[in-house]
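Take a look at this one chain, the form predicted on its own, written out in structure tokens.
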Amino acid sequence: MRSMIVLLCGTLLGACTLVAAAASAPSSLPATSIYRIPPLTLMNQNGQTFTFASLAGKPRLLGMFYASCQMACPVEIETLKQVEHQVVKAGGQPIPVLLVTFDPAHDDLAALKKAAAQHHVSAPEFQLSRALSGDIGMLGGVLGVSWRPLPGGGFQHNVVVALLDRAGRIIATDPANGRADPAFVAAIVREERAAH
């Protein structure tokens, strides 16, 4: 029950954040664009830096993780690889994936590189990233991802992966729990085709 309350509060905070940030976001983005959250600067596993808002312009999958996770995050990454495979099987093209760590204190460049190598993913198609500046809590709130540190290390957290359209609107979400959901795959294929 407590985790549901935390998740609900995070989601409501995220929605309020989008509304508040809309006034300062580029006018070309719709009011519901996730790219309207306050500016985030990210670094991926190759050491490349970019702003979150610079990703507008093409559909993508967006989620959160942490590199030393032993359970949910490896399943999340492997599920996303399955999803991309199923998208290709359905006649679509893979779309970029961005996962942002909620443990930037420990997930330095070396940790991101190691996680990418372990899962055989590479940028720019599949980016594991950490925030260099900005508030990742706001990103989590908008996505509906919540986390809390555990006494022995690691985090208790949920997994939500969002399909974003070119403008950064959330089209569909998936728990990325080990199975490529056909409805999520179909939504990606539709969005990918609409973008071309």
Second form
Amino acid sequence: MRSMIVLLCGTLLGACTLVAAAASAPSSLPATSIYRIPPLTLMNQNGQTFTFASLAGKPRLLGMFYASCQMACPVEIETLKQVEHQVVKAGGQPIPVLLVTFDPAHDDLAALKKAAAQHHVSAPEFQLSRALSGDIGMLGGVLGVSWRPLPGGGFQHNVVVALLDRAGRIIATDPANGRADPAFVAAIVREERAAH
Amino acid sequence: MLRALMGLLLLAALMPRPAPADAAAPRFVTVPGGQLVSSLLDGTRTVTVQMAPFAMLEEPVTEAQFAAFLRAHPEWQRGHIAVLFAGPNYLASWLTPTDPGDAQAARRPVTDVSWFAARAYCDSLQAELPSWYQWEYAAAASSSNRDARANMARRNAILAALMHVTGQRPGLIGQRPANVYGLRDLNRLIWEWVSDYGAMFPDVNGDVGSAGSGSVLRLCGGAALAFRDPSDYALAERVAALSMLAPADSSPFVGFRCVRKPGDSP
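Now show me the form predicted together with its partner chain; what you just gave was the form predicted on its own.
Whole complex next, starting from this chain.
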């Protein structure tokens, strides 16, 4: 991603302001693109790092999770596998999945690797990732995912998986709660075909 | 000599003028750790939280402070901000994208800002929005007591103050004494964004509803049960007000302040 630094100088006194155009949000993205959130650098279960905005260009499924989650997150991951299976059955191509942990304090590389192995998912098709820098709260906000650490450990949270078009607009969302919703599957098939 | 002086005066006249109301530098005060028995229940269970110490902005962020942030971060100005992060009401009453047009801007809490913009402001101070528990713990204190929530006279006064401001522009900061931690205007002036407000309202299945759905109002009976003391109307009103908002929404009564680790300078 190209980074642009503009030097604006006031007349006479040379009062200069550095304006760093957000490298991760090229102005070509539509105003409703989720890739416009402030820069976020992620690392996947293979230890590969990438910026969130670099994922623009392909439709994908995006959600959040945390690795030590006992119930909702395993269901989320297994539901997404079912959804992809149904997409293929309907004649479409599987689309890439990115899940970002909201528990980066505990979900280190080893935890991501372990969760990926448990669910038999592999990058780059199915990435489990954690933020290395940036504010995952912004990502949660635009996705509609909220979480609150509980005093006894774990989180109170919801699950939303969004189908993004290649520009990062949210086309459809799904609670990923155990059932591959045919309408969500159909939306993925449509989006994946449109992207060709 | 005179010519040089004239030159200097000319230069001074051409210098960019300071903002109409100069923004005071935001000041953090340390809140010591301790135990909070939250007013929000987890289902039907009382939640007791061991709070680590934190540093919190002494006052809500002012219009002048937010204007200074907008001048340094134009991407958060009205007109520039992505629609994903703010609706049409965002700072809609401001005279210009960076000028609140308020002679009292240095003492008026900024409102009409989205949760995203509030977060971005805190991020610019290497800080963040407080969690609900941090806000609740700080706001429980009066000027003489670390937990004054059971004081009925205080509770009624808070409710009366909130009722009084409804429908008006928020009043000015600093009209009342600070609490025991040195924090001002947590309870009576405005409602404040918290980082995890979207996860404060579990629905009947124990899952978290989506922010802005007003689920706490739809499930009014259930919501009343979710408070440890259902007669604390001011608190219930605060929670209900936040629950009505999606993170891109803004309200004339919702402002914010920031927290960070204690000991970070200045």
